[in-house]
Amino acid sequence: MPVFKTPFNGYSVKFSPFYESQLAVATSQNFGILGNGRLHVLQLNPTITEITSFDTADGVYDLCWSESHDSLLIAAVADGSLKIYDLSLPPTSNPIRSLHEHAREAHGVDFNTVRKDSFLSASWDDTVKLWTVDRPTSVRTFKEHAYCVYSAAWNPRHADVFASASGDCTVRIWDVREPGSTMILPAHEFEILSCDWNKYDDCIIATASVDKSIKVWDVRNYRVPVAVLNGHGYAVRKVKFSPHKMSAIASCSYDMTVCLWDYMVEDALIGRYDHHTEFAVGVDISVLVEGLLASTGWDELVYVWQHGMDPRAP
C-alpha cells in the first residue's frame, strides 16, 4: 500500500471531502517542540506523490478541509495561528489569511460539515474559538476549560453544536447560540485528547485518553459510559468515526498502533496496524473511499490502506 516520507515528524492527516484520491498532511519538525512546520497535500495514483506543500515558521499541528470551497486548507499552527490555504493559487499567494488570536498552541481544527461556512479551533490557551473563512476576527470564543484544549469536534446534523476534549479531564458540549457549555461531561480521570462524533448517531460521542481507554458515551445519560475500548498500550492520541458503518471507530496511540474498533460487539477490537515506528498521532478515515484509512507518525511517513491490506505491502 502506498506510503510518503515526509520531511518532519508527522501530526494530522485527512482525506479530501471533494477529490478520493486527495489527501493533506500537517508535519512539524523536532517532535513539534522546536522548528518549522510543512502542511503536504498529496495525491494517490496509486503511489503516493506531492502536489504542493506550504511552509510555516512553526510546527503544524492539525488541519481540515473546508467543506464549501475544494481547494481550502486551514492549519493549525505551534504559533497559536490558524493558516487558510488555497490550492489554487501559487504557493507565493499562500496563505491568503493568518488568523492570530490564541496565546497559546492552535492544537485542532474542525471545519463545520452541517452549515459549511464555518471551523473552530482548538488551543492550548484553554480556549476554542469559532470562526469563518472570510472574517479576518474570530466569531467568539468559548472559554470554559481549566487545561489546554486539544480537539473540538463539529454535530455531524446539528449544525449550532460542537464538543471540545480538555486536559481537565472532561469534554464539553456547546451550542453556539447558547452562553455557556450545554454539558460538562467528566468522561476520563486523565487528560483526554480526542473527541468524536457518531456519523448516525448524533447523541453518541468518543473520547480518547491519556487513561489509554477509548469511551463511547450517550449525550442523553452519561453517567456510565456506552462502551469502553481497552486495547492500547499508551495514552490514545486521536479517535474518529468511520463515515460508512455506525459502530467502526478508528483510534491511534503513543503505542505507535492504529486499532479498529466496533464498539457494538464484545470483542471490540477488529483490527490492530502496527506499521509506525514511532507514535502514531494522526489518522483519518475517507468519506468517499470505503474501507480506506491513513494515518502519519513521529517516524516521518504517512500510509494510506484499505482495512483489512498490509499497510506496509508493496
Contents of the next structure:
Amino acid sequence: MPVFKTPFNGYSVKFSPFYESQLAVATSQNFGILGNGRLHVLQLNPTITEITSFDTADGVYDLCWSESHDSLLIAAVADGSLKIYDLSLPPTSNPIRSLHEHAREAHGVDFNTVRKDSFLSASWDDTVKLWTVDRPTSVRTFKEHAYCVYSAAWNPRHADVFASASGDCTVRIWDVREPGSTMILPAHEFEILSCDWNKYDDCIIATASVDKSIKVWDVRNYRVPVAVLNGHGYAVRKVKFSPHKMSAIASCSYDMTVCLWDYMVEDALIGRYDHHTEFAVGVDISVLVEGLLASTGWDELVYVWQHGMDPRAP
Amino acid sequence: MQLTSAEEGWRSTIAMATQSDAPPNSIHGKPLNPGSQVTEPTVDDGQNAKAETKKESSPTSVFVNSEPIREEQVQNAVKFLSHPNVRGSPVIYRRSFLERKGLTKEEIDEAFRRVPDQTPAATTTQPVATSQDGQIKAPSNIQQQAPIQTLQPAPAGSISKIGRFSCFHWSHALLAVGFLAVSGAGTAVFFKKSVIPRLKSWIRKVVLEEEGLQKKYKVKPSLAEEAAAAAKAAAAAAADVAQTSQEMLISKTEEKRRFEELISMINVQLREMKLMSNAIDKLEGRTHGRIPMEEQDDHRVSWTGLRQPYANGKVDADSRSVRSSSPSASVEPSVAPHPKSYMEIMAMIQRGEKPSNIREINDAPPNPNQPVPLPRLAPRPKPWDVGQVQSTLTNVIQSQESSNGVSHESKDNQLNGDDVVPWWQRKNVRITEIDTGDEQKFGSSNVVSNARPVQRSWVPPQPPPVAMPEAAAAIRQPKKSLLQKDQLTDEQSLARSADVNDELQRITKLSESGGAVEVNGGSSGLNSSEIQKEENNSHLEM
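With the form predicted alone already on screen, would you show the form predicted in complex with the partner chain?
Everything in the complex follows now, all chains and molecules, and the chain you saw is the first one.
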C-alpha cells in the first residue's frame, strides 16, 4: 500500500466526499507545539501523489471537506482561525477566507452532511462555533463547556443536532434551534478527545477518551453505556463510525495503532493495525469506497489501505 | 486542592444519604437509577414513535433529557454547593463538577437556586483580599522588631513580595536583624572598653598634671603642652569614635546590600524551581491543552504561548488547577511515552528558545471578498441515506449525475486506464451498483437511478472462466462469520439470508466475486480450503 511522507507531523486525514481518489491531510511542524502548518491535498491514482498544498503560519490541527462544494476545504489552525481553501483556484488566490474568532486553538471542524450548508469549529477556548461558508462571522457560539472542546460532530440524520466532546469529561448534545445544550453525558472520568455518531442509528454515539477506552452510548438511555471498548494501550485520539457497516468503528490512539471494532459483538476488536511508529493521530474511513481506510500520525506518514490488508505492504 | 476536599464532602453526603434512605439510590459514577429507568422506557417509546413519524420538526426530540428532577441528587448538590471550600471556586467549575457527577441541567439549576447565591464578583475578590492581608502582616511585624531605622524600608519592601513564604524569610530577617543588633552592641562594648579607659587615663593624666602644675605654677607652656596633649588625645579618641561609628555604618550598609542580594537570589531560585517543576510536570505529561498563565507572561517573545498536546492523566495542581478536572480515587491512566524529539522541543521552549525551523508565513486570504464558487458537482448521497428523506433530493441528483457522471468518468478513466483496477479498489472493494430495479428503494453510495448503472471509474471486469468448480462452489457458500457479508450475486444473496442484521449489506452488490476470482485466478494451484481462507479474510469488510 502506498505511503505518503509529509514534512511535518500529521494531525488529521479526511477523504473527499466527492472524489474517491482524493484526500487531504492536516500537518503541523514540531509536533504542533510551535511552528508552521501545512495542508496537503493528495490523490491516490496511480500512487499517492500530492495535488497541491497550502502553508499556514501556525499548525493545522484538523480539516474537513465541504459537503456542498467539491473544491472547498476548511482547515482548523492552531492560532484559532479557520481557513477556507478552494482547489479550483490557483494557490496564490488561496485561502479564500480566514475566519478568526476563537480566542485559542481551533482543534476540530465538521461539516453538516444533512443540510450541507454549515460547519462547526471546536476550540480550546471552551466554545463551539457554527459557521456558513458565505458569512464572514460565526452564526452562533455555544459556550457551556468548562474546558477545551476537542471535537464536534454533526448528527448524520438530524440537520440541527450535534455533539461536542470536551476536556471537562462531558459530551454535550446540542440542537442549534435551542439556546443551550440539550443533553449532558458525563461519559468518562477523564478528558474526552473525540466523538462520532452512528451513521445508521442516529441515537448512538461513540466517545473516545484519555482513559484508553471507547464507550458507545444510546442517548435515549444515557446513564449506562451500550458498550465499552477496551484494548488501546494509551489515550484514544479519534473515533469514527463506519459509513458502510452499522456497528463498525475505527479508532486511532497514542499506542500507535489503528483499531477496528464491532461494538455489537462480544469480542469487539476485529482489526488492529500497528503500522505507525509514533502516535497515530488521525483516521478516516472513505464514504465512497467501501473498506478504504486512511491514517496519519506524528511519524509524518499517511497510509491508505483496504481493510484486511497490511498497510505497509508494498 | 479545593475540589478534592469538596469531593470528600460529596461522598460523605452520598454515604449519609444512602444510609438514611432505605433503597440505595443512584450513586454518582455508578449510574444505576432504578427510578429513572422505570420512567425512561415509557418515555422512550413515545419519543421513538414521534421521532419516526415527524423527523426534524419534532418538539419532543430524542436528544433532550426527559428525566424528572431527582430530588436526592439536588439535595446532594445543595450540600456540595454549601461546602465552604466550594464557595470560593468560580461558578463554572462548580457546574462542571456537578455535570460530571451525572446531574442534569435542570437539577443543577435547581440546586443553585436553593443555595443562597454568592455573586461571582465576591468570590473572586475574596481570595485576593486574603492574600494581600498575609502580605501586609509581614512587614509590620518586622518594623516592630527592627531597632535600626535605616534597614526598615528595604526589608519591608522585599519582605512584602515574599510574604507568603514567611517562615523561611522571617527567621532569616530576624537573624540578620539580630546580628546587626549584636554588632551594634559589640561596638558599644568596644566603645566602652576602648574609649572610656582612654578618657579615664586622660583625666588621670590631667589631674596628675594639675597636681604637678600646682607645684610649679610657673610651667605654663607645660600646661599648654599638656592641654595640647590632652586635646590631641581627645581628638584621637574622637577620631577613633568617628572611625568606629563610620565602620559600623559601612558594615550596616554592607549588610543591607548583602541582605538584598540574598533576597533577590532566593527569588530567582524560586522562580527557577517553579519553572522546573512545571517542566517536570509537563515532561511527565500531566498538563492538558494549556499551561499556566504566568508562564505565558514570562516569555516575552511575540508568539502567543505554548500548546501542549494532552497526554494521559490529570492536570497538575497549580494555581489554575481548580479549572481542570479532578478525578477521584480512580487510578490515573498511564502517560504515553512521547517521542524524544518532542521532549527536546518542549525543553527548548521551556528555556525560551524558539525552534529554528519556523518560517514567517503570511497565510491571510489575498482577497477576502473573493466570491465563493458555485458547486460544480452535486453532492453524492451517503450510503446511510436510505432514501426516505432524500427522495426529492435524489430526483434532482439523478438528472445532475447523468450529466456529471460522464465527465467525471472520463476524468478518472484518463488517470486509470480503462482496464487497470486502481490498487485501492481491488479485492475487497464493494462497488455498489444497482442492476435490478427492485433494489431501487435502498439508495447506494454511487447510483441513484434505477436500471441505469452509472459509469464509475472502475468497471468490474467479467469474471474469468472458473478453473475449479469446487472452488467456485466453496466461494459461493455463505460464510459463518458474524460480520456476514455476501459474496454472491443479487439473486443468490436474496435467496440466502444468513444472519444479516443490516439490510444494506444484503443489497450492496458485489462484483467482488469477479474480483476475488481474478486475483486468485493466477494461482490456480490453490485448493478450495485456501480459497476459503482467502474469502474469510475478505469477509472482514467495512
